[in-house]
Amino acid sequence: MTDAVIAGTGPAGLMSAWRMADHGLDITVLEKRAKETDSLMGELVTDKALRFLRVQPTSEYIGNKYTSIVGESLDTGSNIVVDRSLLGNSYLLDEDKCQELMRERAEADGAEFRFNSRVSSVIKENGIVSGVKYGGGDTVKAPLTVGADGSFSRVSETAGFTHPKWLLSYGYRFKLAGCKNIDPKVAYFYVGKDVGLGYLWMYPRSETEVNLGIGRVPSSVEEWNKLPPMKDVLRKYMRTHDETKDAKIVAVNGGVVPCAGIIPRFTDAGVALCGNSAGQVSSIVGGGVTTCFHAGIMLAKHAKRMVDEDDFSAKSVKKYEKEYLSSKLAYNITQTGKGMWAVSKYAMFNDPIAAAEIVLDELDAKTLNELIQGTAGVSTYMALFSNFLPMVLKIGMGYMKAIAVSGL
């Protein structure tokens, strides 16, 4: 018996288990890889997460730090560059470091990890999840089980959670060596008709060596099956670029991550719910780093009032499903998880890589900031509609009719 089960070791999980095991509780944590850096965890980051991971911005946890960030078309070069004025300060994770120091951490205050433990199923007594099964009929038992193992989360589906609007965004990612007169400084998101519905990102690590990922979005089987595999985008692009024509991939990761928003419940009696598994993750760049950070040191805060109080109902579980939907973060995941869904049904009916170029072509960076973070206020929506009414009467009808659709 232990007073926590976690499933998975994603920034969430991992998240969750270095604080609750400060907080002085017992923890196990089950993966069902051989360590935690075999995931893909997220690597663009602000100072949030460096404050969520207490690291500082010099310490060996950061891989780079950006002056600016440019969206750019694969196809035809337009581009918008967001300096530091709007973006602040933007850090590349060295994320295996990063996920080995919450382990270390956590084992420190002593949790347990059990890797190559994969988890099949929740146990309930009485109604009550009351602990998990894993590997090949291995038990934990535990007041509180946390599914923090990811979009298809087995947490999730055996305890009884939906996903009504179950939107997901695919990826891979290379690590390239031997690059050429990179710009350590600037980052790269791309559009492109052979990306489809999603971006291509390049992060530079240093002047040799870059993150080069692409993440895709499929808003149908038939849109899906026309475009060129994932891997074959990334290597057209090595092929096609100077900078990386010569390089050679190192490592190869990918992952998935859900691209609409919040679940509508992810709490119950005895369970809850934390990161990719939820929906936590900011849609429209994926962005789920220091959301799932932010979910996991407020889960573990509330696991040990639970503790302390012996009360996992569903009623005490739920106080932290409702701390976290009234948080900044939460609303600005809801904003960008509605945009997505929306931009999804618009891809069914209309060309979206038509709509980013135009995007691209007459957007100001500091809007373009505001809709992408989810802060956008009246004010920016009403500049759109009088600054930019060509822009909108050329993507506005199609936009409607995906808003229609959506149910929005």
Ligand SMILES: Cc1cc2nc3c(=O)[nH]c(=O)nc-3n(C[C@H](O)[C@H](O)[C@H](O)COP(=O)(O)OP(=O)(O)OC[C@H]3O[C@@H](n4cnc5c(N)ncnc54)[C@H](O)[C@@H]3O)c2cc1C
Given for the second form:
Amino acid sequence: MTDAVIAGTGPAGLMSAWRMADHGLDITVLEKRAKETDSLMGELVTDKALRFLRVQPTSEYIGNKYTSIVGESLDTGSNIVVDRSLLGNSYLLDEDKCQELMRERAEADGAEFRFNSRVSSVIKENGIVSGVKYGGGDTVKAPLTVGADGSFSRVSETAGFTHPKWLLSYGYRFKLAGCKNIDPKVAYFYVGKDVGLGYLWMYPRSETEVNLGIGRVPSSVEEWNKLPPMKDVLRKYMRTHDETKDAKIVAVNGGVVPCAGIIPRFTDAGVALCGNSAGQVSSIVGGGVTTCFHAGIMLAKHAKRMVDEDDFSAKSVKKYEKEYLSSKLAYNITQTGKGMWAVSKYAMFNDPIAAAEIVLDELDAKTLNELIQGTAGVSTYMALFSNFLPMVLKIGMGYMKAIAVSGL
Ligand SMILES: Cc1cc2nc3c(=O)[nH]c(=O)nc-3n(C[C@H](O)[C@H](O)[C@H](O)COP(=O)(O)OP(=O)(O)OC[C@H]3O[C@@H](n4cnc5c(N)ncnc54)[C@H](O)[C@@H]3O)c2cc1C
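Could you switch over to the form predicted together with the ligand, since the one displayed so far is the form predicted alone?
Then the entire complex follows, led off by the chain already shown.
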């Protein structure tokens, strides 16, 4: 019997574990893989993630820092350059070192990690979750069970949480070595017909090493089947760019990220979800590292309260859900989740890449930033409206068509 059992050692599970142990709780962490670094954690983050992780930008946990980010069309080459004065700092985490750091900090505070331990279901007593079954029939009993076991969470499914409709982004990544003439201070995001509804990214690790990835949301099975496989899109990028033509693929991995917003309910008596399992991911970009850290820290604070009050009732656990939903990050996830649904519906019947091309051609970085930060004035909106009238009309008509055809 421990205070809490956590399923999963992604960023959500590791952050929850570290902070719960830091609060003095007795916890057990179960991970189906052989070690925490076997799974992908995600890597491009801003200052906020470093603050949550309590690491310095100059420390060994940071693999690289970018001074600008370029958004580019693979089809036409039109692009937009955003520098750090507009978007703030962007860092590439050293994923493995960051995961090890969180595990070591949790262990130093007494957390127990059991690897090769796949959770099969939660245990319920009188309808209340009281631990998990794992491996070949082992159990861990705890008054609080945390499902940080990713997009296809067993904890979520067996505890009875429902996902109204999951909009998933499928991601695939190569780590490349032996590249040439890479500017290590510039990260790239690409859109294009082959990419589909999503983006391809190129994050340099050094002058000769980059991470090349692609994330794509299927708007419909038919649309998905028309697109080339994601691996082929990455290989084509490598072939057609001098910098990566002769590079070697040194690692391949991937995963799935929910991008339709937070699920309606993610707590109940004795159980709480954290991270991808609860849809706590920035919907438009599919960024989950910072949002998982944020949720894990908040959950740990509430776990400490529950232990102190010896109250793991549905009402008590729900206080985590309530505080989480009132946070700014949760608000952003919900809003961008709605946007993502609209975009995917639009994409079923129209060409979102054509719209993205117009944006890349017309929009400058300063205006883009004003729109993201919500600081754009009336004159900016007026100018945009006239510049983008053809696009607004095109998207508006396309969206109406999507609504008419899908009946939603
Ligand atoms: C290709 C790709 C690139 C990405 N890049 C970025 C990025 O640059 N920046 C960013 O912010 N985000 C990025 N993300 C998103 C980010 O990686 C995820 O949102 C984040 O990892 C979610 O964390 P999590 O802890 O909730 O789940 P996961 O990272 O999925 O971790 C879940 C853990 O649970 C374990 N598990 C699963 N089932 C069980 C079970 N039954 N029993 C025990 N253990 C189990 C898994 O092995 C895994 O270790 C990327 C995602 C992908 C796919």
